[in-house]
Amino acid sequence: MVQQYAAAAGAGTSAERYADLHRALAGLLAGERDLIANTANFAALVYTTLPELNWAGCYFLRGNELVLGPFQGRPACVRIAMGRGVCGTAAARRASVLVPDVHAFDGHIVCDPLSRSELVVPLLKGDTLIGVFDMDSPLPGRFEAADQAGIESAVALLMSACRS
């Protein structure tokens, strides 16, 4: 199923992108209540489907840091204090971060020195914060609030169908 999507989701507009992404989604969320399996394929449809990306992936909150969750990509940081970067400012804030020039966002943790602009958002479930769900591009400016917003709307659909 996730094939049938991958082609359709790279072309036409971000509206047309995300509205396929969500379709994909709602179908591999479909009765599975796990969130390691529905965060892991989250992060291989988001990767696959989505354009110009070098990382996509989760951190979860354990304790006091963010731990590297399941992801696309090349290796990662494994541990990011709250509060630093962008996963950890999009965590303390429990709000999305979108960075055109991450090179320009004071504090930026380099994991791959590709990474060009970054989107995060956090993976609330009600008002508990799960951890946070992170985009790299090696494009700068490679993402607009329409990302966000599509974004935004398949994180609230991949929590809404996992237990936490």
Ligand code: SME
Second form
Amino acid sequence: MVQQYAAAAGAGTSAERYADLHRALAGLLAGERDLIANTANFAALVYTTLPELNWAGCYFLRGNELVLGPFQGRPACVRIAMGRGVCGTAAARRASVLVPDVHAFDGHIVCDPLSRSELVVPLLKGDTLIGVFDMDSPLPGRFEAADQAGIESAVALLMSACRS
Ligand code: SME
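Taking the form predicted alone as the starting point, write out the structure of the form predicted together with methionine sulfoxide.
Now the full complex is given, and it begins with the chain already shown.
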């Protein structure tokens, strides 16, 4: 199974890459409903199979702030207020935020100075906001509409598999 995950790494078109990611994710989620276990494996799958990332992981909504959850990459800021930074903005809007240049995003929160672009997708279970999934890249303009669509559908699969 591990080889199956490696097959998604970097190869092929963006569409093929996300089709591989979705297949691998469906395999990881099969028979497991735990939110922490599944988001931990999701962060690891994304981080190890998509190219040019320096961070991938979750923040969970706790009261009116986001608190760090399972992730891969360097240690990160633990708490983010609703509406603050890219993560808090995506959470407040309940919509994905794609930032081609983090230096041009007013209020971007620097966790790793190497990060140059970012994509944050809300974790929604029905109408309930669970948190956000955040990806960072050291490359400016790393994320495109195809990445947003691919991660949004992967997150929908992830959320539908988890007990909240
Ligand atoms: N840059 C994010 C903070 C989280 S880290 O990148 C892991 C933000 O502006 O919300």
